[in-house]
Structures are given as structure tokens and as C-alpha cells.
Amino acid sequence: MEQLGLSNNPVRIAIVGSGPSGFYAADPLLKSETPVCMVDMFDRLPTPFGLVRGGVAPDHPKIRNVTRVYEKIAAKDRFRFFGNVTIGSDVTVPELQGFYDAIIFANGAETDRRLNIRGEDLLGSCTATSFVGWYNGHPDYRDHTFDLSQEVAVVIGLGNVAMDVARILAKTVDELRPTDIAQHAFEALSESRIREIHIIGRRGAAQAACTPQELKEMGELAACQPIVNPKDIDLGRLCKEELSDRNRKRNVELLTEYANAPDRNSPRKMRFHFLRSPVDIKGNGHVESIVLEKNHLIGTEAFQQRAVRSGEKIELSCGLVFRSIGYRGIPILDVPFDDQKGTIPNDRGRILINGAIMPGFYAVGWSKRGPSGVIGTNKPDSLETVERLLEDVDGLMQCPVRENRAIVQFLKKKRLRYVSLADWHKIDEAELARGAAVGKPRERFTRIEEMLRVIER
């Protein structure tokens, strides 16, 4: 068999997942001259870009502009996209191995962490994952409903996703109208009766995990005032030391501004609560209240403090609860999975099984490190994995089927309607046209059948 990595025998690589980490892995592989690589990217949805499309809030269009970078990567020679193909069920991992020398898993973290408290499954207790997917038109969440007739909502968590959920709940119709929010969500939110939003953080003001930009936007809402108890920003010595971190310092400055601001008599209020943990959600079939236990911080070093419960509890009346305490991965058949961490076990991107390296198997992004960081964090993370893969090329077992059309023929034989890059461009153009017709940047298709119909026209 010819040497692997030559122009007439490139390293054949499958990337499972088309979010940021997948594209950041594809880029250096396609740029590599020694060895030469070709990349086929698979996604279970017909559309690429992962959480950039389905997770970024509609009022943050600048963040979504990163897809222009991914489009340029996708336009390179030796790249193909196969959407609407689920690896692990439509195509098994052993089947995929027949066509590729290496497989990179960039499948992210598709579900959420649970609170594991009583009442978590009552009606009105929701996940941030489902709400974000719903207002972004993700097909998985198109038919979800949220009881926006309630007047009080609680958001558990102080990360960026929690801020997105709270901000979308707080925005007026006029603020949402010019965004690309899904039409069904816009219509429901325009009828919302929510007047009070409580944001609950397990730790203190100095440990808020959101970025200053996310927090700053709360003070710019047209009809909602952020409210902070001045006592919550009366920091102890260790918390003050933690303000050496620029983001933490800016967050505390913003929270201080909110604490000192005069009452604007806004129709909606957003109340921040720190050092509180949810311990019980009460209701007779539907959420009626949430019980919070007060915490205090222990530890002797800055950045090493942790929250412990005090035993003192308070009850807060509410009709909706959104948990936003982190994403977690889901396992793929025939791929090792750490159920406790919700990630694929790996050593700098090389996938491990029982502590040993699985040759030809790699992980990037949230499936590799867990749900942390921002979009840009995935670039060095993916590069680290790609460097390991390129180091391993000489030891890779060459896949038996090396003809480019073979995977296409295989998918057709299975009667799988895969979506190519050209097909995606048709969907993209149609969504842009739908948006332009109603004065929006984009109007997404929210059902896979709709997307496939566009392709067939």
C-alpha cells in the first residue's frame, strides 16, 4: 500500500460534528502539505455550525459572523460536508472506519446537567438548552412550549447561557423584532406576562461566570431594570483578591452600578441573588415556588473558594424555572464515554479506552474538555488535537476503501438523504430570502422536512 499522506494517497479524516471545534480542526488539516489530508465532515442536522447557529442568542449577530470563517474553510479543496447523517445510528463508527484513516469527534455537549432536586420535573421546570434551542429554531426544540403566562421566572446559573435566557425573557417586542429569533418564539414572547426574573448564583458576585459584556447588556434593556442587593457586593478579603482577574473586576463594577442605581420604575425587574443553591421545587403538578438554601464561601486562598450550604432556607414564589448549570455530552455507540464527566476520555485529544490510546480516534471541543470557554477557546483546543493526529500519521492503519465516491455510494445504498455543502447553500439562501421578506436578517426553517423540500425544488 502506498505511503499515507501523499497527494495521491491523502490521509482520509472524518470529523463528526460541524460546530466551531470541528471547523477549527478541519482548517489546519486542510492546510497541511506534509502530510496531505482530506476531510469529510458529518452532522446529524442538515445545517452546519453547531451552537453558533443553534446556541448563540439572536440579539448577538456579531458573534454569528464567525460562520464566515467556517464557510471559507468549507470552500477549500479536499473538504466535503455530509449533513443529516447521524454517526452511531445512521452510520455506525465501525462502518465509518471502513472509509477513513482517522476519526475526530467534535460532537460537543448536546444535553444539560440536572439539579437532582425534588420537583425538577414539574411542568414549568425547564432547561436552558431547550429554551435556547426553541428561540433559535433548532429542529429538536421546535415543538416545545413554555408557560409565559407566568409572572415570575427563575434562572439558575450565572454563566453566559443563563444571561442569554434571562435577557431574552426581559426584552420587549421592539427589541426582539429586528433579530433573527424564530417566528414561533417571537410570537410567544410577544404575549409574555413575565414581569420579574430572578437569577440565582451558587457563589458570590466576584465568582460570576458570565462575561462583562453579557452582564453589561442587562443594564441596557429598554423595559427591565437589573437589581442587586448592596450587601452582595460587600466582598471579603479573598474575593477582593480575586478581582485581580480583569473580567471579575469589571463584573463587580457593573453589579455595583446596578446596586446603586435609582429605581427606574421599569415594568420588568431582573433580580440577582448570590450565594444561593436550589434545594427543592414545589408545586401541585406545576411549579409554584422554589426553595433556596443560603451558602457561604470557605477556603484560604483566592480563586480556590467554594460554596457550602448554611442550612438556612428561603422560599421564592415563581411559575417558571430554567436551569442553566452547564451542558454535558451524550455517548456515541462504540466510542468511549466518561459518564461522570460527560466527555470522551482522552489524552490531549487522543481518545483513550481503559487508559490506553485508541489508534485513529480523536476528540476536540466540548466532547474533549467539557463545556467551558467561548467560541475562540476551541481554536487552540482543536489545534492541539490535530498536532497529535499529524504526529500519529505514520502509525495509522489505512482504511480499506480509499475511493472518494465510496462513502457517497454507501450513504445512497443506505437510502440516507445526506445534505451536501451545495444543498446547505440552498437552505441558507432560502432562509435569508425569508428573513428579508419580513425585515429580519434571517428566518430559519425549524423542521428538517422543510429544509429537505427546499433542496428538492
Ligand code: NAP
Contents of the next structure:
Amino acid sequence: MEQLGLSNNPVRIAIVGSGPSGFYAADPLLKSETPVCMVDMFDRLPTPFGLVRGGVAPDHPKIRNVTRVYEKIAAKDRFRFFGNVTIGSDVTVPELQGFYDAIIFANGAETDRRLNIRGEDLLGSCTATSFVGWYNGHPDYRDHTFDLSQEVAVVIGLGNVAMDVARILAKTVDELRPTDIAQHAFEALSESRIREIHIIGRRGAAQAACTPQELKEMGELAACQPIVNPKDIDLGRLCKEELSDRNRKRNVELLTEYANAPDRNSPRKMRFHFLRSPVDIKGNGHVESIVLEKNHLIGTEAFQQRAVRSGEKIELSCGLVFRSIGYRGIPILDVPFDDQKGTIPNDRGRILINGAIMPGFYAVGWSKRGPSGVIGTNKPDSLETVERLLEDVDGLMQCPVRENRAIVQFLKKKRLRYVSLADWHKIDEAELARGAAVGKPRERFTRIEEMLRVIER
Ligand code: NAP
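Alternative state: the form predicted in complex with this ligand, after the form predicted alone:
Full assembly next; the chain just shown is listed first.
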């Protein structure tokens, strides 16, 4: 058998998932000269870029621009894209092993954590994932509906996703129009009657998980004023110590500005609530109110404070609840999964099965470490995994099929309409053209059939 990693016998690597962590894994692999690697990237959607396309808010175009970096990686020799192929069902993991020496799972965290409280599944109680997917034109959420005829919405959580959800609800038509928000969402939000948005944090102002940039944007909204109770920024000793963290300090400064700001008489209000945990969502078929229990913080060390319930409850009338308390991974058949953490068990990226290393199996990104960090966090995280893979190359079992065309023939034989990089470029160009026609950066296709039709043209 030829030595693995020479240019005539490159290490054949499949990456499952085409979001940031997948691309940041592909990049160092394609740059490696010894060993030489080739990368085939799979995605269940016809379109690449994962959460950069389906998660980043439409009014954050600069963050989305990172796709230019990924396009450059994708343009390299020895890289191929196979979109519209679901690993674990269309193609099983053992089947994939027939064509690749190593598989990197970069499949993210595609569902939401649950609150596990009564009323969570009432009509009008929605997940952040579904709302974010919906306004970004993700095909999975195309037909979701949100009752925006309600006047009061509650967003649970103080992370950046909660900020995105609250901000999109708060923006006016004129603020949303120049973004690449999906047309169906734009139309629905144009009719929105929401006038009160309550954001609920289970801990205090000093522990808000969002970043200052996102919080600052709340003070810049055209028709919505952020409201903070001055009592909530009267911090105790440990909370003050926590302001040694730059982000926390800036967050508290911003919240203080909001608490001290005069009433702007805005048609919409965004009310921040701290030290409150949702305990019950009430309603007769549809959300009518949410019961919040007051918390206090316990702990003897800064940065280690936890919220505990006080027993005192308040009820808030509302017609919509958005649960935004963190994402969670979904298992892939034949790949180990830690049900508690919602991640793939691993040691610095090497996947573990019952505590032992599973040769040739690696994880990156949110499937590796859980749903934390910003896009850039994935770069060192993926590199850590790639370094382990490159260390392991000599011990990898070479896959039996070593021809580049073989996977293509296999997919065709299975009658899978995979989407290549060239196909994606057709979709991309068509979306940009649709956007240009209506003065938007992009008008996405929101149904897989529409995307495939563009390719067939
Ligand atoms: P997150 O940052 O982990 O925030 C989750 C929030 O939910 C926290 O406030 C957390 O409170 C709260 N929470 C968790 N369990 C709860 C419960 N049972 N009851 C009430 N509240 C609960 O998660 P995320 O907002 O989903 O964001 C995921 C990652 O994506 C983050 O790293 C985020 O920064 C990143 N992201 C970045 C951007 C951006 O850069 N613009 C945009 C979107 C997302 P505790 O703090 O008390 O746990």
C-alpha cells in the first residue's frame, strides 16, 4: 500500500458540515504539505456556510462577509463541496468510511435547549432557532408562522441570540428593508403589532451573556427604547468584582445609560428583567402569560455565582414567548453522542467512544465544545483538531476506495442530487441578482426545490 499523505496518495478527509468550524478545519488541511490532504465537505443543505448564512442576523452584514474567506478556501485545489447530502441518512457513516481515511464532524448544534417548564409547547411559545431560521430564509423554517398580531413578546435568555431576536422584533420596516432578511419575514414583520419586548435574564446585569456591541445596538434603534430598572444595576460586591471582565464592565455601563435615559416616547419598548426565571407559560391553547420567579445570586466567588429561586413569583401578560437559552447538538447515526451535553465526546477533537479514541473520527466547532463563542473562536478550535489528525496520519487505516470520482459515482448511483461548488455559485449569483433587483444585498431562495431548479437552468 502506498504511503499515506504523498501527493499521489493524499489523506482523504470528509468534513461533515460547511459552517465556520468546517471551513477553519479545511483551511490548514489544504495548506498542509506533509502530509498532503484532500477535503470533501458535505452539507445537508444545498448551500454552504451553516450559521453564517442561517444564523447571523440580516442586519449584521459585516459578520456575514466572512464567507469571502470561506470562498477562498473552497476555491483551493483538492477541495470539493457536496451539498444536499445528509450524512447519517442519505449516506451512512460506514458508507462514508469507504471513501475517506478520516471524517471530521462539524455539524454544529442544530436544536434548542429546553426550559422543561409547563406550557413550553403552547402555541405562541417558540424557539429562537425557529425564528432566526425563519427570518434568514432557512428552508427548514420557511413555513413556520409567528403571531405578530400580538402586542407583547417575551424573549428568554440574555445571550447574543436573544439580542438578535429582540432586535429584529424591535426594528422598523425602514431599518429592515436594506438588509437581506427573507422576503416572507420582512412582509410579516412589516405588519407586526409588537410594542413591548421583555428580555428575561435568570442572573444579574453583570452576568449578561451577550457582548457589548449587541447591547449597544439596543440604544440605537429607531423606534424602540431599551428600559432598565435602576435597581438592577445597583450591584453587590461580587458582581462589582466581575466587572474586571471588560465585556461585563461595558455591558453594565450600557445598561446604566439605559436606566438613566429620559423617556423617548418610543412606540416600542424593550424592557430588561434580571434575576427572573420562567417557571410556567400559561394560556388556553395559546400563550397568554408567563410566570417568572425572582432569583437571587448565591456563591462566594466572583464569576461563580448561580441563580437560586426565591419563591416570589410575578405574572407577565404576553402573547409570544421566544426561548433563547442556548443551542444543542443533534446526534448522527453511528457517531458517539453525549446526551447530557448535546455534543460529541472527544479529547481535543479526537472522538471518543466509551472513553477510547475512535480512530479516524474527529470533531470541531459546536459539536465538539458546545454552543459557545463567536465565529472566530472556531479558528483555533478547528486547528487544535486538525493538529491531532495530522499527528495521527501514520496510524490511520487507509480507506479502500482511493479514486476521486468514486464518491461522485456512488452518490449518483444512490440518485442523490448533490450540489457542487459550481452549482452553489449558480445559486449564489441568482440570489444576488434577485436582491439587486429589489435593492437588497441578496434575496435568498428559501426552498430546496427552488435552489435545485436554479442549478438545472
Ligand atoms: P448563550 O450565549 O449561551 O446565552 C444563553 C442565555 O440563556 C444566557 O443568558 C443563560 O443564562 C440563559 N439560560 C440558559 N439556561 C437558562 C434557563 N434554564 N432559564 C433561563 N435562562 C437560561 O447562548 P446563545 O445566545 O444561544 O448564543 C450561542 C453562541 O453564539 C454564543 O457564544 C454567542 O455569543 C454566539 N452568537 C454570537 C453572535 C454575534 O457575535 N453577534 C450572535 C449570535 C450568537 P446564564 O448566563 O445564567 O447561563
